[in-house]
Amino acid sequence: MKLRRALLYTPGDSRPKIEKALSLGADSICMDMEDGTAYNRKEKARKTISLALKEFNFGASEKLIRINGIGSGLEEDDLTETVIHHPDGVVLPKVESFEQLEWLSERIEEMELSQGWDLNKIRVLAVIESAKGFINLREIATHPRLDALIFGAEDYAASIGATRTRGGLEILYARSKLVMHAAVNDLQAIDVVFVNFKDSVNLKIDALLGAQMGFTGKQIVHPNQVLPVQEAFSPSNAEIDYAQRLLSAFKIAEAEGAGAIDFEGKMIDMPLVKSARLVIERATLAGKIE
């Protein structure tokens, strides 16, 4: 599974912006047919994305498409015209039920079978952005084709009548709930968009908060956000070094029958060992260690 630290949205109807995205080193590039494309340019977006999938080399960046929501009347054409060119995954917005994911998975499977592709290779990322979606999250998060849960904060706040604030207390419960369900089901959790792309200071603060809460990555909408977000969601060299030393010390102690150890003045037991292993896992996925 690819670690999606920076998931960059780009308008699906703009070939130049998609091409620009290829040079930024984003973990995932999501070509958007939903909110990022005006209603009268949906067909243009499908054709542009299809050509991009055929003609562009995405390199190490994951290639994703975001279709319009189920029930919009646009989702069938979005899928038919673009999935045939084999993206790595499909982002489904406004997910409120397991059945919506099942519908999407069945359509993708039909394409996989007809083209002779490996089954379940094309993954799904679900955007949870309403009160109903969060009420049904326990079931939604169990879908076998699902790779990640994405938090859509603006629509969620509107669905509960909340006012968005810089502090974000109005979305704290939902943010925490999404992380919890992602962890239980071994999914990645992708945090909210920071919409003020000129405010690099508060972008870093918000990204670090998301990482501390347990998110594995963040949605971004501007080239300037790629590197700060990747840095926030990658273990630092100091964290990697500490985790490696801790795991080495614990391995020796465990072989001697100890369940907890005194390590550099701290009592270390299994929960802290698991945290250290997670640091190493994420550092490996981020390419910081082999």
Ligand code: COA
The other form holds:
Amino acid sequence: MKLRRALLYTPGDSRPKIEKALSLGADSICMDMEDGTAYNRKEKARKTISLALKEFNFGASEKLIRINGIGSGLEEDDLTETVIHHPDGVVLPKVESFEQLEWLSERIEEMELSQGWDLNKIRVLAVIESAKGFINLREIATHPRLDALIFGAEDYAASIGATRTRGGLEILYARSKLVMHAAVNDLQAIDVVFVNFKDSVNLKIDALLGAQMGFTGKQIVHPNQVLPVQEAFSPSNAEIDYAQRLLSAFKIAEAEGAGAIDFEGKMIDMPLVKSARLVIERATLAGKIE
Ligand code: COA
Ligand code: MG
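Shown: the form predicted alone; wanted: the form predicted together with this ligand:
First the chain shown before, then all remaining chains and molecules of the complex.
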């Protein structure tokens, strides 16, 4: 599965911003037709995105499009006008049921069949951002075309009548619940946007918190957010080194029949070994080790 540490939204109606996004090294570029595009610019966004998919070289960045939510009346045209240019994936906002993903997946499949494309290559990422979406997350998260769950914190807070605070306690339950459902279905979990895009200090704190909570990446809205977020979601050199030392010590102990060992003064057993393996897997995906 494609690594998505930094998922950058770029307004779909802005050709200069899409062009700029290509030079930033973001893991994923999501050209937005939903809330990043004004209501009277939706048609313009579809055309701009179509041209971008046709003409631009995205290099190593993944090409995503975000359509408007199901029931908005815009979703069908958003999809048919842009998916014909074969993005790598579709981000569906305001997902509240399994059936909504099924609707999207069927339409993508029709396109795959009529165009002779490989089946299931165009992946879907679902934004969960309402109380109802969280209540139905158990079914939603099992959809076979899904690669990732994305947490939309601002819409979620509005849906439950919460006030956003710097500490974020009001979103903690949902934020954590999303990680749990992603983990059980082998999906990526993509964390909240940090909207104060000029505040790099608190962006780093928020990104690290997300990584510690188990998220695999984060949504971003500004070029300055790419590098700090990629760094937060890649294991540090010290973490990689520690994981490698731990795994070799455990391998030796295991061969000698020990299940738990004293490793540098700390008790190590299987759960910590699993975490260390995950660090190595993520470091490999991030290109930090071979
Ligand atoms: N993608 C690509 N390029 C972006 C960008 C983005 N998300 N945000 C800013 N840029 C570009 C600007 O166009 C500018 O380019 P230039 O130097 O070549 O002129 C440069 O980065 C610096 O931008 P800056 O002047 O600091 O910000 P801005 O005032 O142009 O834009 C926002 C601020 C918030 C409007 C802009 O960051 C944005 O549109 N973000 C995405 C919003 C979105 O999609 N929301 C929906 C999802 S939550
Ligand atoms: Mg939203």
